[in-house]
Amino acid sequence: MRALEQIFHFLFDMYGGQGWWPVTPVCGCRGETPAEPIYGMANITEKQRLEIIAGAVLTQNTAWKNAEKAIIELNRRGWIDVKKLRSVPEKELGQAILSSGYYNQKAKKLKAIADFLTQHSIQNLRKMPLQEARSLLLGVKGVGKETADSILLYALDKPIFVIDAYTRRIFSRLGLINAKADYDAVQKFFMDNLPHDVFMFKDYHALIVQHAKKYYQGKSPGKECPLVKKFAA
């Protein structure tokens, strides 16, 4: 369907690329990181990858500032390592990523996707085809299918689509997908009618993001949405 890559280009139009997923960079002095993750790294090592990962988990029912200044915790107390997550007392981690929300199951989940990542690098899991790393993935306690697309998408530059509540909200608005759709379903219909380009699908999901953040928020959501007159069927 041509209407989502029109929808695509009318976003970016509007907001322009969003470079996401932001990640903490390196610093050249003496081994220290900025404060805060920033958006549109071109490259990233594994260790933010990691970052990814686990602001995936991090992410889940909570706006993503609360999630960051997890993630800036972690950071400072240099736990953005599989080995040090793995050994940190699950308690002492809960601590660490208080502002997240839910924080002693989100430290069990830090953990187990610690202890996947020991079995299955990240290395190895972004040589694997899509579907066994998305597998693999969801069979690790705590990961939905959101969260596994966050990370193959994110972290592992695999051309998945993520659907999330905002994706559902727009596009149910725009009469394009039904609002009691499916994952699945919603994602099938996603992965059908557009190209599977990484770049345009990390955008993609961003924009929806920062589109939905203006208007699909408050009493009348969508009410003066750009797209509702330009694209609704």
Contents of the next structure:
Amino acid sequence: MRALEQIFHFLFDMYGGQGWWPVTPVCGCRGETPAEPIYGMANITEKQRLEIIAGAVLTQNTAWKNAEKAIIELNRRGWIDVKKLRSVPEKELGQAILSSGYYNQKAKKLKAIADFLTQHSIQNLRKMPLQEARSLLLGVKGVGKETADSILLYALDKPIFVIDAYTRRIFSRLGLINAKADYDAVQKFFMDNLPHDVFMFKDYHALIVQHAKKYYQGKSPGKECPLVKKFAA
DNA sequence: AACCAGGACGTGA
DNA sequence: TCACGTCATGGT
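Now show me the form predicted in complex with the DNA, since the one above was the form predicted alone.
The complete assembly is shown below, putting the previous chain first.
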């Protein structure tokens, strides 16, 4: 099964490297605030890792643009900080992230994660074996499989493949997975057929989102998708 | 003006 | 296990 690797290269040639996770310029922490999202992120800061974790929650079933506004507001208030997230009243936190939708639930989730990070620091989580960190994350209320895996991959640099609704749409359309397959089965399929490379995993998922936004929204998903004629079974 | 966005969780069958 | 309701703002 080389299809998955071939599709990655096809998408990479088509769109180029995506440089996910998109860290906001205001969380730059590199002296100057860059005008555009930072690509590569080999030496990301602790604060940026926390911003990614918060972003993973804020973008749940929400357009990234709306989540991003909330992230910028959190930065503006100086709340991309574990202690701040814990100490600020939940109601105020909700107001700060209003634009991301589900703001009451997400305020609770951010607090739950902040509490969790007090017990298990980002540094410790990074040193931890993948599965151990994963099960700990899944124990946090509001953190499901996709969010946990997004955090593991993009904030903690762990080699795990993120599955989302877009992944299902594209690859079931190609006939490579069953549309009703559960999260773990789809993830296993990708991880069994790809080298476990963190940078590739990051860009692959980002490319899937980019591609899906172009060809898999609206009525008749996948209509003009160039992957279909080349890779559909 | 419906419809949907880079989901997760609680509930009842 | 599985289907379904709930949470909610902002763009098309």
